[in-house]
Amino acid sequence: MFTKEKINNLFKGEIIGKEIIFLESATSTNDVAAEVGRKREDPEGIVIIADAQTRGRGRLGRAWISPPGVNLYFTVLLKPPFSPAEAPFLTLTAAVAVAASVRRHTGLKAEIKWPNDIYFNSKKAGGILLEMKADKDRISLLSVGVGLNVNMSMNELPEEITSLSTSLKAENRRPVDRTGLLGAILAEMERAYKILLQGNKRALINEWIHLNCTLGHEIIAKDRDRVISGTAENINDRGELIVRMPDGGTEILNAGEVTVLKIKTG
């Protein structure tokens, strides 16, 4: 379980983890991050961790089941010198950090489904929720929220999503040290964020490609009020998904809900 001593010994980087706020429970760590961002003169790098969330949420307003003592729920505050149009790249960066850390820390083959989901064997175990304050040309503050099912039993989830969901414990057949994993993820986020600040987007794109389970597959994507289907072909320098359509043309998605279709064999 999390203890004050363990939290105090978590990774502290030059940017990320300069201050860590730990809560036994929160509505959501992104809610707390928004409040901290309003009150602090320089909130970049502050990490908010909760052992449980009472109103955890994912993308598109969906609830994120957040029981105490088993999973990771945390938010990192960042102030990147980018335009709002570049914000999706921070989702990609965070996903790379989570998937790479899980692979190294547990040996499990974590994969990324564009744009923000962490998958194992076609089942979802985590996601990134990016919330932004910005003016026309510049991001004022980003809350990068991460939810990851670590030691949760699948019977804690609603029946309708158990066949679509998993946890590290379910995949690993044994519990995972949450504190050690959290420290590894924060260290990896620091490394990836510095690469991004140095302008080397291509390095992170290459890492994302290595970790992804989307490219090369047939997909169905819901983007605002339209639905498209095609082959996920690549991602561009903004982290947007390039989809090859059946007529040979391309569509570019900067957000949306993507379903990866299983490849038929034989």
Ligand code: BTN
Contents of the next structure:
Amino acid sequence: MFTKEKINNLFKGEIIGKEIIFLESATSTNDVAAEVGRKREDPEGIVIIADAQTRGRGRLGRAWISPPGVNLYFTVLLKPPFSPAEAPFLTLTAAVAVAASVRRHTGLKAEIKWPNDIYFNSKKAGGILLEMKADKDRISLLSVGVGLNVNMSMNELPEEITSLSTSLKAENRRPVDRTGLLGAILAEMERAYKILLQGNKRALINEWIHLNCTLGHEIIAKDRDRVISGTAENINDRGELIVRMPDGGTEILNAGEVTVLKIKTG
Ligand code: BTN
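Form predicted on its own already given; the form predicted together with this ligand follows:
Once more the chain from above appears, this time first in line as the rest of the complex follows.
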């Protein structure tokens, strides 16, 4: 259970967690983040956590199932001194932070499916939704929304996605302390964000490579109306996926535009 006391004692970094806003329920923590971002002069580092969301959303206009009392739904506000084109790197950074802290905190083998899905044993348990306010060459505010199925039972999910989804409890066979895990993720996000601010993208890419379950596998991806199938070969310094096509050529997939539909791991 989230308690006021536990929330008050959450991680407070130099950047992330300087203020924590906890809500029993929100439409979406990304909505609250957008509002906080409008009202505050210096919102960077504010974290919005909700115990439940009534209109949680995922990438590509999908809903994010957000029942109370079981999972993590939170948004971190950031203002990186980057151009909008560099924003996808922030999702990569957040995915590294989530997967690394879940591994450390629970011992479970969390993996990243490109660009930012959190997987366990080929099933999805978490994702990151990045929303941005920017002008032509500067990001003015980023909402990094993280959803992670922690103690949700699989029977709380619609039948059509139970074979594709999981939770930490389902993998671990015992419940996980949500607040402890949230603190660990925030600490890891602060660490990874500082590495990014220092300009050391390579270090983050190497961590991403260590944690990923996409490279080396055959994938099918959708880029607007185009379907691409090939072998995921590498990621470049922008966090884009390099795919080797059957004709020997390469395609570069951008996280903002493309979704990987399928990874063949067998
Ligand atoms: C995805 O994999 O499609 C991304 C899911 C992101 C869900 C989180 S939950 C907290 C934040 N608020 C939302 O409405 N979405 C993100």
